[in-house]
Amino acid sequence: MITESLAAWSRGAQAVALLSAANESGYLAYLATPRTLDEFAQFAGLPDGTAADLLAALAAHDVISSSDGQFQLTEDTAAAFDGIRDIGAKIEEAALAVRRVAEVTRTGSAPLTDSDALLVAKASALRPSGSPASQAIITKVLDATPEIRDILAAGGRLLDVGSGVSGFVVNALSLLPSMRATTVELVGEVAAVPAAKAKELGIDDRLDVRVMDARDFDEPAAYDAAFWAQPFFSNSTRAAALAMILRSLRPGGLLMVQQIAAEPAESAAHAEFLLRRLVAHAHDVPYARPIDSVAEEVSLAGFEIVRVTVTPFGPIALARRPLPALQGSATR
């Protein structure tokens, strides 16, 4: 049994290594258009035999196809590279995950560099592109939370805490011309992505990008809605982050939180889940916390839970900063 499993694990690790190296070396981008073996070998700087073996391996993994002596990305692969998610980042994040599992197993820790954090942020989000395809996804997200949609469409201010590359915010700003947003991101290299994209799209006058620890953000009662990227916050920072969000929302302002991973029932998927959890827990980050548990955490921080629901994009909890208690009328 262990021998068979080891063979399967080895195949998976080697496939990730193949795809990651091919992407990093520019081979996949080069193969977006049909190439002959000689053309590819010259581009890659590899002997013809090695180039042929490499193309055969990529074809065996359904990354490329061949026809009439030419090699090109399959339709599925090409579509993925042109899609609403950064497939290149997802490939590199898969390779990073392999390295982090090894490091945690050896040392108990595998902290992210700023470049690693950028990779994870890109792999975890929609591209901040403002494209019609991305806007269509954002429309569905907003339709699942009409209370927040209506606030933002009317010119409300959104606070995005732990924003990453701000795929949601940039696409929402391009969709809702009256919306304004502030993003809070710890890593400058990550925050630079939405800042540059917003400038390119001409919406930077409505986007305020802050590079800082979310716990230090201080704009009391200034925001109508907030999104908290809770899966990326460690246990030691969560309470302070929630306290900041509560202060930052106006009374009656809304908070949305999302569960982005769940413990699967399938054995193969469960094995991968446990490896991801191993790395997350090594860095004091909760992994796949159920949305009901997150909602309880939000409630204990002083929010009122509006509802917990399952959407096409995963379970969410919608909460509200309580309105001030009305003073009772004077007794006669």
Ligand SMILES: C[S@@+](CC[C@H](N)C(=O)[O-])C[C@H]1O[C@@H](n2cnc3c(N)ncnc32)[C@H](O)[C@@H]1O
Given for the second form:
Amino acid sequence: MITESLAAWSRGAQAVALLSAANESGYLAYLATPRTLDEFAQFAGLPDGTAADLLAALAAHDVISSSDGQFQLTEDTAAAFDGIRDIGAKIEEAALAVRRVAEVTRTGSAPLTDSDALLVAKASALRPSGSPASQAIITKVLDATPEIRDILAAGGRLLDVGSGVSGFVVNALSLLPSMRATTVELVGEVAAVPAAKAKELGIDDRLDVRVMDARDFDEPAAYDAAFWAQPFFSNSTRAAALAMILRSLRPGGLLMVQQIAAEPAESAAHAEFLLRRLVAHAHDVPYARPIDSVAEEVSLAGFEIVRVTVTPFGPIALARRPLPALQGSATR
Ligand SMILES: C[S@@+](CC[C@H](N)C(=O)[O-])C[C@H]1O[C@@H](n2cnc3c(N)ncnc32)[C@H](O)[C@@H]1O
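Structure of the form predicted in complex with the named molecule (previous: the form predicted on its own):
So here's everything in the complex, that chain up top.
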């Protein structure tokens, strides 16, 4: 019934508002260290009563806990902030998703600003950190695609199309000392993140960061493998993006594509799925396209499908640029 559901929806929306504002205002980072109410109130510039209510609300949501008059992130929250995914970006992306549903509902569209695109890219990727925990995930992905792992380990070149913050590429470069990569990303603010991180990690001599529309990239037959962030490409750009990837791979070169979201069976999750789909479709982006259908799209673009498989990144399809047919081999 709508009256009961409304209470739950309202709780969820208020919790997202609380968390995102607390994160944006720097309160969560401040509470990484134990603080008294007075210290927190002074830091936040809030009256003592409001600060106390705010700490109580954060504690009720298991974000912080208190002991001996001091308030601090719970172990779980602190671990999430140190984790392989950017939880701060995930919190802020949850608030962005709420705003976008409202905007699409009102106007039919909710275009991303460059800083929104940065949030989405950070929230949907591993941190490009080169940390041992991230490397462990990338190792599992590469183990599921040994053809790509072996080429890259032997000094092959990867083209990352729609690279976002390059969680995959930066961690893979930090793991495979001979691998080289070129990333292609539309939004400069997003591409700046892996460029800076690569410099910090001393791997920037093996990473070429391009800010451009992937459809305009032009380096024929120069790459051994490619990774296409297909879930983020609009219908109007997909065929041209795939044609570019086909051209950029050497004959026999491999393409990896992944499916991120999937249509859930359970009804509460399905309602959220439909809201995400509403926003994606309003921007001409297919949502949760099943991997078999992505493989078909890739095949129609001229690739040979090698296989469809499941990795720690979810389902992926592996395809290959066909080798030229051998002249006269059929007549012997
Ligand atoms: C969220 S990222 C993918 C994450 C990435 N695979 C990783 O490992 O971190 C997808 C990116 O594709 C970019 N994109 C979408 N269409 C594009 C296009 N036509 N050319 C270049 N980049 C594009 C978006 O700006 C977005 O940042």
